[in-house]
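Starting off, we have a lone chain in the form predicted together with its partner chain, written out as structure tokens.
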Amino acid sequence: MSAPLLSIEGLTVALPGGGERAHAVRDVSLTLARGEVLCIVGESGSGKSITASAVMNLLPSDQLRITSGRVRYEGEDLLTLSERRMRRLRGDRISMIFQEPMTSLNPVATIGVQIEQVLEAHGVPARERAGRVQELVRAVGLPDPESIVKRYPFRLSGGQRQRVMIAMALAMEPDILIADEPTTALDVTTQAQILGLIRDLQRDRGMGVLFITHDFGVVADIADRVAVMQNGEVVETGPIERVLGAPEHPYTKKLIGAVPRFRETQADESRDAPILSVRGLTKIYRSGGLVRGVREVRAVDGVSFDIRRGETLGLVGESGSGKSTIGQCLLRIASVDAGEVRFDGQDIAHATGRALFDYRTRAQMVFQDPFASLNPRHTIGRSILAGPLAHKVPRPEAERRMARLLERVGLDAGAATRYPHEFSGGQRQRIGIARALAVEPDLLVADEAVSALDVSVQAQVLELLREIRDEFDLAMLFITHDLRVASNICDRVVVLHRGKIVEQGPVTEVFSRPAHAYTQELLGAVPGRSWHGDPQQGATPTHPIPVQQGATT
């Protein structure tokens, strides 16, 4: 390989005093060659995004100070460049795309204008700009280029917005593209398209791409080389085949071991009568009113399924498929417009008063965002006791239950007197599980319960949920967008598309022999399929490199 395009040498960024770590990033050295995709992979807090921002000289200097190191590009140290020189480089020679396509575009300017502004800022003459905008819009595969440039961001989908961001980043044909989790907020099928686009554009233009991600599946799909970061340090770098196939550092092994994989063996099927049976469940959202006329959206449209005790049913689909709405209808946080929800023989779809109150002890929920699901002003103990106390369980008995549950989910009894902000995401999710179990439910609905967690924590929480389901003989409804997670924990799955069920059955069967075209498309889009096994081909990795198993401690 030729001389590196970009080299980061001994980069150290100090954190403000009083934190648990003195450095956000410590002694990081990396190189990026022309025409190469370097993935920086790590969990939250590993310093991967800070490293990327440091290259662009975009760190908030009052909080994160670069204490040592160099970032070399074309013989110059970017860290010592004047703000004016740096501004000329940004967006021209080095450009960046971000995670959140919803907030990184200006909502009050058309996308054509926004792309043009990049060209204008870097001195492209006015008469050339319109043509260049058209070229770029075409290059990133946006439909109908002539009319789409006149649209405002809110009329575009998340994937289309990310394409606009890429068009803006590529406007000046940069040497280096920095992509900070560019597909994390997108659905899998969209993610697969954007990854393909970045890969194609990178090959055509010979760019160097610095790609930040937390997902090893994405790494497997896009990277040439990988750098693994932990607590602000690079623990391992190497070509993708070596790092994924034969990781050396224990942390890399642990991370790779924690990546959920498609399961091969089918669990024993529960033979009990269903505890929950849903028939023709329908939920309609109405908007508008007198002036504009009522608009109806069928968020859930005639959905039917059963769940038995001791069984986990997965509800999978992309955003807008209605999976979360179903969970909310079952728990009566959202009202049911039509259909029947029978729990233990009783229809609870329209239950009120006493019947609904009693149902509240039997069905519980674990929420997605561990930061939003606990009241920040209540101690953990108060949050967990609220349920039992509302249902007139005597306080000593409720406290005994709480102590038992805290221990069961792996927290010490002292946790009860502390506040949510003192816990990590994984711990909060455990607290959320303890809170749900405190009323001794029969049905547990887990709505994206592990989606906000890092992979290693994700694996632990999944394991906890599995154990608890068996111990308490729960029926579990597991709502997720991640097919790998679903395959891991579910016995049966229901695949949803635009509020309707397209396919349902035992998880191994649905994922290895998907009958519906949409299921096939979803499975095809799962990142890193070639690496961690393709369920449609008997779950054996087709990648020539053997997958390292074990190291799941």
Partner chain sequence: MNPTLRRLSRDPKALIGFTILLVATLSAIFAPMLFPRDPWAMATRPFLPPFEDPEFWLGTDMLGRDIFAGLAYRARMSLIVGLASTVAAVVIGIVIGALAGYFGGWIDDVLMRVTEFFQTIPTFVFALLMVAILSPSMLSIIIAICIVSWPPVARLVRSEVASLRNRDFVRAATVLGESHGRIIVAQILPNTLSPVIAMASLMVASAILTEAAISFLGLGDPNRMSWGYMIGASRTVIRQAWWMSFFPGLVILLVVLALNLLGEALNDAFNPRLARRGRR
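Since the one above is the form predicted together with its partner chain, can you give the form predicted on its own too?
Chain alone follows, minus partners and molecules.
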């Protein structure tokens, strides 16, 4: 066999003292061959990104220290190279795509300028750069290359920004591409496009790809080999077919078992009268002015649905389909331009003053990013108590509620005195749920509440939401772009496309017999949909139900 393109040998990275463990990464050994996709999979804190950053020599030296190991590329140990030599290799022979392109791109430079800067840094003559930028933009499938290179990052969608990052990473035709969770926050169709693009470019150029993810569906779609990491150590490696079909390590089995499945049986529908009734809901955003004229965008266009007590209604669709805007309108975070929203028979669309204040006692939201929605200067206890106290609940009763809810979401009473940064992402999401329940609402809106969580933490939060819905007899609106998650928790589902409902009904019926072409497209883009695990090995992966295509409406 030929020598590997990249070889990681006994890599150990020490953490600062006083933490839960001594090492971020311990004795990690991996190889990557030319033309191969190696997926590193594991939960947050498993050491995936630390391993990738060590290969790029990008670890913060004041916090993380490499104590042993080698990282070999073409006979050179990357860990021993000077910074000047590493700068020549980074972006030239070894490139990296980061998880969040918006924080990686310069907000005040056009994307054309930023791609050209990569070429300039690696010595490409000025006369060749403009043409090369156009070639790269076309290669990653960005529309209208002549126009799009003049745009700033904020004018691009999430998927387009990720394509820009890929173009920058491929600018010098590297031998190795490191992709660190490049599709985590993308909707299923955009994710499928990005995965296909990376795979096609890898095959065309013979690159080795080190792909980091926590999504086994993505692993099933793109990997040749898999390395599973837990607590900084590699616990299992092997070909994709063997690891997914017959996992050996208990941790691998646990991760695969936590992957949400498409449900095959439908729960009994609630016979209660709707607690929330939406008719013709419309939200219009306006931009422009006297010079260019006013431009209108119908973010939500004539949407109608009902939610009953004890029921979870899912809103699914791509980014920009209007899902989150509907949630904001229902909570009156955004105003309603037209239509009717009735909660328990009362008009909410036009409620003001005391009526709106009272409604918000009965309707609460769990946000996508709990860290951004929690005040970093307030203790968890203060954040949870704020709602009940604002609604005139006596402090002793509010504190009893807080203690009961913290226990209910799996946190101890001591959590009340700590700050948001002291908790993991999953714990912060549990805190967000406790805060929403502290006013004892009747309606809970969960906006992408599990989209950024590891698969095992995601499974725990979904189970918690199910239990709380049943325990408190809540009506729940669950907003997500992940169809597997929607199938797992929702009773009925509404499919949105460009602000309009294209299909709705019981979740098993819509996902097994989609009538609209857009729903069929969404289901076809679900990563790993054709993957079947081996229950004999303790794995319970997704069990895709066959899609029976109906007439396009």
